[in-house]
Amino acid sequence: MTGQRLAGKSAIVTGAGNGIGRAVSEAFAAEGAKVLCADIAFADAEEVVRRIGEAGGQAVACHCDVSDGASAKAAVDRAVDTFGALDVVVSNAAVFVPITPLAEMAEDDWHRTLAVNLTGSFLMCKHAIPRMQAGGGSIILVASQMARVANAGQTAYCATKGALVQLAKGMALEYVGDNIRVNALSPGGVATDRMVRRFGDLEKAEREWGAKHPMGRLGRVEEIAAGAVFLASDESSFMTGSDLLIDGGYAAW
C-alpha cells in the first residue's frame, strides 16, 4: 500500500479489467479505497481483484454491461450493499470499432459506440447519483484528447468523447448542491493492450502514434491513474465541470 488519500472511500470503476481501468482500480486501492471492479469481461475483473488483494487492498469483482440499465443498476447496488456507501464512480468502459470513414461505417458499430461510450456513462450516473446524494462524492467520466481534436476514421469515437465532456459539465451544475463533483478525465494515446491490437506491438505504436504527441511518446496507465486519484480525492475539492487533460501535449498542436 502506498498511501491513504482515498481512505474511507468506496468506488466503482467500469472497464476495470484492463488498461486504464485496471490501473485506476489498483491505484485507488493502494490509496485506501474499497473498489468494485466492474467489467463485461468478468474474469479480467476477477484478476484485478486478485492483484489488489495480494497488494493488501480491498476490492470485489462485478460483471457489468454498462449499456444495459439493469446491469448498471445492479453494479451500483452491489457496491452500496458491499461497502455501505458509494463515494466515487469512474466511468471508463469503452468500445473501439474498426477505423473507417463515417459513410462506410456499419450502423451497428455506430449504435454500439454510442451505447457503451456515452449511454453507458449516463446509465451508471443515473443509478449512482441517488445513492451518492446523501454524502456527496466524485464522478469521473473518462473521455479522451479526441474530445477536443479529431482523427480520421474515428468520428463516432470522437463524438462520444466530446459528449462526455459536456455530460460532465451538465451534471456538475445539476448536482453541485448535493456536493457531488463531476469531471471528465481525458487521456492522450496510452500504452495499453488496445494499442497492441491496433498497431501489432507497442514499439510500432510508440513510433507511429506516440510520435504524434509533442512529448514524443505514449502515456503510461499509471500517469492516467494518478489523475483519477486526484479527481477522486479531496485534493480536487474546488474542481467540478472540468476536463483534466493528460495527453502529452497532443491537443496543443
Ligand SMILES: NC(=O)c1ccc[n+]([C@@H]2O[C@H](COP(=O)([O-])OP(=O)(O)OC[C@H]3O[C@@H](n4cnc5c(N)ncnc54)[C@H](O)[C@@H]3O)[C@@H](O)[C@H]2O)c1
The other form holds:
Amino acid sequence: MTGQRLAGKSAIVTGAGNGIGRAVSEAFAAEGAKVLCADIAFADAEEVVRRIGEAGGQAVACHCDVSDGASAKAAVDRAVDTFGALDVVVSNAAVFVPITPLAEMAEDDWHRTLAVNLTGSFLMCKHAIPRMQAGGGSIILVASQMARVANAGQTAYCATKGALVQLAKGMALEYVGDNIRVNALSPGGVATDRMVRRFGDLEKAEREWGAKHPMGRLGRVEEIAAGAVFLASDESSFMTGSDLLIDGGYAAW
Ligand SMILES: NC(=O)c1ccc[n+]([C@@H]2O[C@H](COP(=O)([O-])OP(=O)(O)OC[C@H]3O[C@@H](n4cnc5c(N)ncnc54)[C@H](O)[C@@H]3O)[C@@H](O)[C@H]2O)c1
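After the form predicted alone, can we look at the form predicted together with the named molecule?
So here's everything in the complex, that chain up top.
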C-alpha cells in the first residue's frame, strides 16, 4: 500500500486486464480504493485482482464488453452491489485494429473502433451516472494525444479520441450540479502490449515511436496511472470538462 488518497472510494476501471488499465487499477487499490476490474479478457482481469489482493488491496474481476449496453450495465450494478456505491469510473478500454489509410479500412474495423472506444464510454457513463448522482464522483475518459493531433493510418482511432474529449466536456456541463466531475486523460505513447502489437517489440516501439516525443521516449503506465489517481481524487476538485495531457510533449511540436 502506498497511500490513502482514494480511501473509501469505489471505482470501475474498464480494460483493467492489461497495460494502462492494469496500472490504474493497481494504483487505485494502493491508494485505498475498492476496484471493479472490468475487461472482455476475464482471465487477465482476474490476474490483476490477484496481484492487487497480494499487495493488500481490494478488487473484484468482472467480465465486461463495454460495447454492449447490458454488459456495461451489469458491470455498474456489480460494482454498486459489491461495494455499496460507485464514486469513480475510468473508461479506458479500446480495441486495436490494423493501421491503414482510411479508404482501405475494413468497415468492420471502423464500426468496432467506434463501438468500443466511443460507444463503450457512452454506455459505461449512461449506466454509471444514475448510480453516482446521490454522492457525486469522478469520471475519467481515457483519450489520447491523438485527440489533438492526428496520425496517418489511425484516422478512425483519432476520431474516437477527439470525440471522447468532447463527450467529457458535454457530460461535465450536464452533471456539474450532481457533483460529478468528468475529465479526459490523454496519454502519449506508452509502453504497453498495444505498442508491441503495432511495432513487433518494445525496443522498436521506443526507437520509432518514442523518438517522436520531445522527451525521446515512451511513457510508462505508472506515469499515466498517476494522472488517473489525481483526477479520481479530491485533489482535482476544481477540475471538470478538462483533458489532462500526459504525453512527453508530443502535442507541443
Ligand atoms: N499505449 C499507448 O501508447 C496509448 C496512447 C494513448 C492512449 N492510449 C489509450 O489508453 C487506453 C489503454 O491503452 P493500453 O495501451 O493499455 O491498451 P491495451 O490494448 O494494452 O489494453 C486494452 C484493454 O482493453 C480491453 N478491452 C478491449 N476491448 C474491450 C471491450 N470491448 N470491453 C472491455 N475491455 C476491452 C483489452 O482486453 C485490454 O485488457 C486506451 O484507451 C488507449 O487508446 C494508449
